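Coming up is one lone chain in structure tokens, specifically the form predicted alone.
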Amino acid sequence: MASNAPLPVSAIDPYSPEYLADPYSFHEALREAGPAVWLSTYDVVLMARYAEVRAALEDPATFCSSRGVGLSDFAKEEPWRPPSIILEADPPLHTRSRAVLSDALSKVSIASLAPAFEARAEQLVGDLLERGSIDGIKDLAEAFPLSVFPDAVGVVEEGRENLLPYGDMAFNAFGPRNALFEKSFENAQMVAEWIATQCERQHLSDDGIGAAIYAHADRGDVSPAEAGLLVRSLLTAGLDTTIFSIGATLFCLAHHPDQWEKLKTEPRLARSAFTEVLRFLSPAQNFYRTTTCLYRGDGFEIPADTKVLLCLGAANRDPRHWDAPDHFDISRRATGHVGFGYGIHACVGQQIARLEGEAVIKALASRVATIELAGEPVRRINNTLYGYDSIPLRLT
């Protein structure tokens, strides 16, 4: 192991308008600065290389989540809402929470959703084909998950317009209290109260994923209050990231016609295509951890009680790990990407997200001859998520 030296210091601000508009133009500089970099703007450490990001994700004892997975340190600041008992928790609480969610989202339960999801995707794509010109985000990336996921969880129809604003709040809250945060929190009380109410047992259907979570409360695996928090976590993480993923899929397929042709020729590549999208345009760009002790890496040290920003988007394009990382290739074996996290905090709902993403890709590949950009895509700027607010498309 190389001798440890002071961390290089960078003035790059990962929440500046320039960075949020195009984080990928900054990633190379952050990776090349060193395996770990001190960000002077926020007094946090950033890791942008794949090896170091994955090592941190695989070491929850050193890089804890219970002090918040955003910039805010829960040991020093009060969270804006009760912390998640899955995302913002360490073992043993995390272990218990994850076991409940893993059972509620078992392979059997996900498989039971597949026929309805695939039928809805086929219907929606067929309807959009008749129109020809569409907004890929509003008409498909948002419309499809909103038409299937809340039903799967068991959420009432009235008030579902609060789901997207709540997700925008939650993911902006992982960053600083900047203008993005303030704007998304303009109606925070109303939105948060609706979400909290819908997570209560009496407001959920008797046959959805939410009910399956509450069944664990009946068995004593979690308390009723904890069951509500787990339903909230599902609604927070299970919708926005999927919408951003499907939006990224539409952008990539329209922007890379050679890959679209490959997909139409080989529809079996739907799964690897969605995986490559998650690597290439990672919807969740950043999550934080906090060191519980002195961490010694290869040639560097991070003191205890330090916030560490794990730059997932940069790690997923690190040339030290990936061949031609800036090339979008749906036949690439992109397993091992950290777009869904890694280790014990890897996204517990990723199978349902994959089901949704692959249903859309399969429906497009079977029904659509050409998918082309019909205008300039508009980015949706968020402190944590990378995606689009609008993607004008022409389908034939």
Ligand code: OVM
The other form holds:
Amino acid sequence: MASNAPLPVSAIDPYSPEYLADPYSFHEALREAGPAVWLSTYDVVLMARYAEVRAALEDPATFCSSRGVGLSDFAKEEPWRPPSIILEADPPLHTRSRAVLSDALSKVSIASLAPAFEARAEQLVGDLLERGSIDGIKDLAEAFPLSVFPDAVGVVEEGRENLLPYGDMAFNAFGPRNALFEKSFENAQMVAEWIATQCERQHLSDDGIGAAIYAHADRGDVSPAEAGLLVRSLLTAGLDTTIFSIGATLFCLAHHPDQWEKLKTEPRLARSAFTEVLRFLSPAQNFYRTTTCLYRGDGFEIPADTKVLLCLGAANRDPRHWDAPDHFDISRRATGHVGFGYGIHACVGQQIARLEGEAVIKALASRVATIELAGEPVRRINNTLYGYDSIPLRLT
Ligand code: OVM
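So the form predicted alone is up there; where is the form predicted in complex with the ligand?
What follows is the entire complex, opening with the chain shown before.
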């Protein structure tokens, strides 16, 4: 194909009810349509193959984030909230924000959280085992992160019920202004105000990750207002994502008894099991970039000023890159997946996310004999996140 040939066009709508109900059934068509595809519904380009998605993530000068990482182009539409100074920023602003957040989330503070996280996971799994019949989402995937993450950041107890609605809003807001968006924004003002207030220094504990961010404001690395926005990033990105990934873990383990058995006999596979879950059922399915100039890919071109949807969930199952991509295998080398993104914007909280995921997997592997579906899982539908609202389970 000549590199200036028009891109193939697809009428697939990645926000239609059919697509959101089962994105994986559309991914193959999107990958096969070409390395980059025009989506006629939204006038954006979509990339679903691993090589192209990864190349875009590794070229932030061409594929920028400062015009928003959702469908909306901040150069044309006003964002729903002041932009994130890390997610929705390019270097040099991004570089500065990233240094502060990665320090606050550094190995030292993660290592100090590990004992409490592991103890909590053991205790919770022990309690659930006594009950036997549980909802894997409410009772474990939600209960665990909610019982460790807000404390680690240093958020007040009162009003924490706003955290999940805020995450739902933020991840729906990366898509179009559809019914899902409208529904999650019903109490937007109250929820967003509560979040903004909790990001202020005086509302945070003095020994949490939030306080570690504000310590950088004292050193002049960021302004106090910027420190507040970085705390907001943690509260936006740090809960739904881990909840969905623990939910996906339970879904995968309940559906693949052979993999569960493998994990039981080899608990050291906890880490690679969680990595494989993020490849196989990527909670964050889509993020956009915007081209700053004409992009010449391998056999195709994307014009400047184009919104480009990077389909992480599809890239993570691209047979051009993965052997038997639709096969869930906890002992495969799934590192290199783009479920945490890749490059300068790769998830800055991934160590804490892994700590949470692995703590749950290890607690399950050491205490639970069997984990079985006790009813039909119910999907939770969101413009960006793929996951479950309920997974009835029986633990023995
Ligand atoms: C943010 C942020 C970062 C990553 C993901 C995300 C809503 C948000 O900086 O607010 O998802």
